[in-house]
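Given next, in structure tokens, is a single chain: the form predicted on its own.
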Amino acid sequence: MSIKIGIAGYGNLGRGVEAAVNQAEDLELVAVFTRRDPASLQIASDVPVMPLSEVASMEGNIDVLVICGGSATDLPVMTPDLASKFNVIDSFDTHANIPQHFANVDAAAGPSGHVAIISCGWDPGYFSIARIYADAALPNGQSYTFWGRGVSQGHSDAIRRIEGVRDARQYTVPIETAVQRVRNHENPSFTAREMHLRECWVVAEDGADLGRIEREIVEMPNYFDEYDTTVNFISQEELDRDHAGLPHGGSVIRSGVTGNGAYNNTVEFRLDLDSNPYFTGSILAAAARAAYRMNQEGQSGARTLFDVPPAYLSAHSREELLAHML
């Protein structure tokens, strides 16, 4: 039987989830859900697309439904309402409010008995896994994490909801030097503007106040006030050209120490992604295939990846994992 899902949210993220469902035999789209005209959607799939204010008519035929939507306004909103009619998956990936925003969503699926998992990107997500793993087998020791050059999506849709914007995309830079520095076991302290560099390529209306956008961006508490930030005015034409893919990636590195100090060791974990759209959307599939095992055995309220066991993930039989895997 397999695992009945919807995407609530048919951006660049939604077609990663998309696709990522269509690759598994154990996953099936069932349907779309969209705040924009439905007739106006062309997807991948045959399968219906819906308004989103008509989404709980879908209750008991969808079995996890996927939301993709932007951490600055849509998921606070959207993850709690949704989580009270459905087992749920979202990538909320704005690291200071998580805490906030697993509080929101467990108050939602907890008493209507679903399970929700947040944050199910690669950060905060399977780059969560890799700093716990690391800080437990180094406890004496510092974790960093860098990413990039990529484009970062929730930071591109935090430009576009500046007024005057039309477009944009937002690369984070790492600081090589510090890269280095930490793969040479200096262990050193880093403020986050030490760590990385934001740039930024802004399409804006006609006519818009240029040096306020560019205020708001560089001042934007959470996601640029903290960090040395570049902001490009272009053309859409030279966007489209120059800014059209969606790479990303990065690693997290723990630097740690062994046996009374005497030994130096590094962990670390890295990601290099054509796409972070479709990698992201992969990692929510299989976050959809957890949250349907979790609650089919009872479980309910919010969760994130450092709750789910490794093997529920996985569309592999233990049998498989344990003879290939292991």
Second form
Protein chains: 2
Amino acid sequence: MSIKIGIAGYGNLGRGVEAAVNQAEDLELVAVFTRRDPASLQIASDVPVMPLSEVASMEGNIDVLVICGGSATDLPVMTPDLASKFNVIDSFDTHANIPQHFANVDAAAGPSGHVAIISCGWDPGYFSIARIYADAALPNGQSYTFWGRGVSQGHSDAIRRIEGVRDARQYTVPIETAVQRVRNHENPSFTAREMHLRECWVVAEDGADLGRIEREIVEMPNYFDEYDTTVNFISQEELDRDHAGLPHGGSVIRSGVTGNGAYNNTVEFRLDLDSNPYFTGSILAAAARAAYRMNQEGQSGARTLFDVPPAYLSAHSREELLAHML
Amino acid sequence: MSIKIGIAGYGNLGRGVEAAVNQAEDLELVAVFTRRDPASLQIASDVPVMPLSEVASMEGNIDVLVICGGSATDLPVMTPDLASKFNVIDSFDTHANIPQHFANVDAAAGPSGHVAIISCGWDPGYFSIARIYADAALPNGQSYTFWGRGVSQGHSDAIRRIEGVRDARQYTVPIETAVQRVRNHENPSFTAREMHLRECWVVAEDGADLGRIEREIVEMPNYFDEYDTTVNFISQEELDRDHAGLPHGGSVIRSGVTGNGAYNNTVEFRLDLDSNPYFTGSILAAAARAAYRMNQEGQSGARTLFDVPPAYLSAHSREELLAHML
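Structure of the form predicted together with another copy of the chain, please, following the form predicted on its own?
Next comes the full complex, and the chain you just saw is listed first.
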């Protein structure tokens, strides 16, 4: 008996979830929901595409709904709403607003008897898991998160909003000497500038003032002004050829002591991803499996991956896990 | 209200648990148990040292007993026995015998209403956790475990049993080109020789036949014959000066594809430990916290870290975790 999965939202992330669900023997995609015209959507699977407004008609036919929306405006509304009708998964990633989002989702999921696992990507998500395990083993220490080398879609969008910019790609790049200082147990206090570089590849409109564009990028508050930023102007052809992908990754590193300070230790978790949304989608699919199992055993309410026993994410049986993975 | 911890067995690992428990505000060491003469033990804490044979007298006064014994002969007997009286933690690490050990412990812990979390070190343990998370996100892929650079106590002991050897230290060393091939998504099939080197530092008795000793080491079945092994003869002073520690570590690396094979991804978890037993002891202490919480909510029976929600290992509250670690 497969776990019946719905996908709400069909951008890059939705396609990533679809690929992961279709690859898993115990998961079965039953429908994709969209706010666009369903007829306009070409999906990779042979399942119905339905208007999101009709999702309630599928109550009872979907075990877990994976919500693939943006954290700024979509998920704060969609996840509580849908958690009152389905077990749901989201990848809410606005760190500062997680406690509020958790509370809102819990208020919807709990009374309706559903499990809602929020923030199931890789940060928050697998990086959070790396942080909690490292902290549990090394409470006396310090954790650092380095992102990249990878494409930040938020920063790329910010550049594209500058006048005279036709297209852009921004890579977040960890500074290797900073990574090494952490590994060397220096427990440094970094400024933002000391941990990451920002590397921009920009296609300008014909005749645009490149000097102004570069200035507007490097001085942009919050996005770039606290970093060392390089700006490279290239043609649209070059951008399409060399920067079409959405790679990402990074590392969580905790340096800590044991034996009352006698021994140094490093715990490091690293991701190197050719496609950020497809890897995130793959985690969401595994989280859907866990949400179903937790709901089956009577749980309800909001959860994060911190609450999920690792075995619940796995397609393998307890016997296989004990014999081959432990 | 602290969680009351007992430690059964006071070697390097027991000392590691003691240091970790004494550092945690929510854990309180109440007794150390030993099979040796309690009067012969100098422990770091101001708690009673009691004969292990009298451990039953502490029923009701200990929330979790952390068993620090060897996997060959101690734990197969001790863990089931003690799990009938206490919530227990062990670090059973004979991978091939884990299913049997789990069954034996479950049969004792379940009916008596205790939680017993077995195999809580770093391999099995944190490395197993790295494997299960990486596999859940990348089911289409391959996992590799590299150990070292670090001291293998089993291999060091094996060398010490050779005639004419006074003392020895064996380092397991991962082969960096093999690690790189995995990171490069080659999904190689390795022989044992292709993944690790074995580096031996040996103190010979005066007048011993060094050529024979070296031959006996490199040809030793199971331990060395399937590896490229280097043997270095040094003085006892040099061994004590340069090789006194028990560092270890290694990495779990999974290479896998998403998007129906379109995208390569690497998940890597790495440990670099100045002291193997103190880091292991620190994980055991965190697992004790989890066992107590699971038992408090009514669970009983054998468990592994696969069954433990990460939050249960953490000393931080749910609010702290959501706000600062997710």
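Remember, it's a predicted structure, so these values are computed and weren't measured experimentally. Positions refer to the first chain, counted from 1. Take the two forms, find the largest set of C-alpha atoms that superpose within 1.5 Å, and that set is the rigid core.
With the core held fixed, Trp201 shows a CA shift of 2 Å or greater between the two forms.
For Asp81, the Cα coordinates differ by under 2 angstroms between the two forms after the core has been superposed. After superposing the rigid core, the Cα of Pro221 is displaced by 2 Å or more between the two forms.
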